[in-house]
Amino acid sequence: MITCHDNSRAMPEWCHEDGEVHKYLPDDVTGRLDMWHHRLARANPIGLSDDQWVGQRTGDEGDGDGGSRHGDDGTGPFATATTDDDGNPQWVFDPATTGGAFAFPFNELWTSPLRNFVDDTAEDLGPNAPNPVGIDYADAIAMGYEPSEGDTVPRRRLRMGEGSRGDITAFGTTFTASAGDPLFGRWDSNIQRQLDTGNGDDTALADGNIYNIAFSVHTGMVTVRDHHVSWSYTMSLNGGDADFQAVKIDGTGTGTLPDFSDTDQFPVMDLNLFLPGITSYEFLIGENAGLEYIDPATGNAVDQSHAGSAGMLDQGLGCRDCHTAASSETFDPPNAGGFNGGAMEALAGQRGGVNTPTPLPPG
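Any chance of seeing just this one chain in the form predicted on its own?
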């Protein structure tokens, strides 16, 4: 929650003039967060992930024009297309790699197998190689391409990541479609990175140390605040007193994956995730006391006072000391002094609603 703020995009105090204010750390928090960003559309098709970090907001920097989510040094696994003055795309499909198609009809957006294209560095990457290739629009015109209304191409062209940003691979990630609808189903996600990459913008992992770790999942084509999050947990390799012990695996991240179904070697840890609603860092530490937002789902005023703020500031308590993620969980605070403040599964919906338009600020 420390990265989410009232002025972040889609939060109540945000306005369009603020630009793309992404997650960031408060000024009084030192260091940075190592962010392993597994994008199932932008990098997974070529067996890669995206290596990023989050720091303090020091101006209009980071992805977009505000906020502080940064890519590591180097180049990421995708490039975003531009359009020319006539609205033509930067790239279209190379027909030599698609059976003759330069584009696909818009009405086949959900059914066409041409979901992505790559540059010449990634044609042979990923489980479905060889991949469709994206070529310059001008080259396609020279080859005889005649655009038609509704012609559709991907927005991003995938490529081999370079430098520190290309540290994370994603071999072994699979999707199993449901029986009733091939667009729904189960993802089994695997990402790999060396324990110590040797790069200063990555957190080096070593035996016996304890690390804070948390998870989030964006699903259903949602972004910003309407995504699922976990609490912060602790992780250790070989002996640290932590919530769970990671199992160290030899290898480079490009070889054969182990059998993760062997739960004796790889114990399963179930984590409940929840929708946080408009739970910001300012709300947590009590800065929003006295504010009220109008919930667009109900029309009711939503109080912004957090009863646990004093415990966080004065006693050093964390979210898990007072809350569970799911109502079905047994409450067992990790630290003395906590109390059962209820499950986020129920509480998040009371704070401005979930999956509703942004609540209106006071006044």
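Given the structure is predicted, the values throughout are model-derived calculations rather than measurements. Between two forms, the rigid core is the largest collection of C-alphas that superpose within 1.5 Å. Numbering follows the first chain given and starts at 1. What changes on going to the form predicted together with ligand HEC:
After superposing the rigid core, the C-alpha of residue 39 moves by less than 2 Å between the two forms. A displacement of 2 angstroms or greater separates the C-alpha positions of residue 251 between the two forms, with the rigid core held in common.
Shown in the overlay between the two forms, fitted on the rigid core, is a CA shift at residue 50 smaller than 2 Å.
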Given for the second form:
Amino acid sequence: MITCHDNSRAMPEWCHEDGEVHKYLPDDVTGRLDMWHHRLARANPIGLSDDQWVGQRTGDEGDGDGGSRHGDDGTGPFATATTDDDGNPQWVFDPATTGGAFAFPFNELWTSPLRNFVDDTAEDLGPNAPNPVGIDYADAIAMGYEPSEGDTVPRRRLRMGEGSRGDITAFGTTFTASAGDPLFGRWDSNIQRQLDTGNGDDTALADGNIYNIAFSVHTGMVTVRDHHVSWSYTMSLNGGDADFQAVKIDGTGTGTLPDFSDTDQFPVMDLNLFLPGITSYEFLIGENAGLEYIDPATGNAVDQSHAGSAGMLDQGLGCRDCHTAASSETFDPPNAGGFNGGAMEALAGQRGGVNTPTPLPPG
Ligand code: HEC
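Same protein, the form predicted together with ligand HEC this time rather than the form predicted on its own?
The complete assembly is shown below, putting the previous chain first.
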């Protein structure tokens, strides 16, 4: 899991035309993985999550554009705005819902409270309802909107999801800003879904079974593999031995949330998350030696030889024999033959030398 492919999305061998190659399942996985995608900054303001699934890259059913992450059937909780031939946005704010504003100035990007808008299915959803509404650009012009340079509107218009894609809610999710900076803080994420939704693209959960689950956290405005993942764990639903024992409680998704601070009833489990796909497997084992990629940020060629590859292949050394995790750690190789190659904290960002998205292959 700490390696990825040279042709994973945004790796050097990847081309945009390849589509979103970003999930590789083991060959013996025949079904789908259910993916509960709670986008806190996106649909959470209207109390909804997104519902997706992951399939094999080859032979996928799905939307056919080559990716391996797909939306469930139905419509998700947002629509993405287009621009017209003149570059005008599809929607701007309805001033009747914003105290008069059709848009906000770009330099208020971090401070404007106008972070999202909704269509008429979602005006009353979420903890901050009534929500600002997005109306057609042409209607806004007819109402007297005079656009000026720097006017900014959200990229997505939120809406009530429909069908299987709309069957996860996110009631009770909260953000508590840390002292001194309203944009940093702590999320408490709550999502709800029926154990068995009856939809073919959802995994039905039933008493007595054990399921494989894993978690990921995407934070810091990153994309593709720059997020944190957990190992895979097991979860039991009133069943046998598993890492997580799910607790059955009365009530429905829209009801009052249980008191999760009651750690007797809801024992806390801490998970360590880590960055996956730090570098490609080919780079690590030395297969990329001699290759050069051009880092688009600097225009410089980046060398692809990993000084640890021979130690790994010939001496059976592992990462810990030549790297610490943090720079502050004392270097203490478990096996003879290792030497200090540096801390992953500093090296991981280099990613085999190419550290910006979508590097260009030579020529
Ligand atoms: C035998 C020693 C050795 C082993 C084992 C080893 N490395 Fe390295 N690694 C090095 C050295 C030395 C460097 C710094 C010079 C270089 O880039 O080759 C390095 C550099 C790196 C870099 C930075 C790449 C760059 O562009 O500079 C990453 C990432 C990395 N190693 C990951 C790993 C991982 C993950 C493992 C285990 C799977 C591992 N290494 C095992 C010696 C080792």
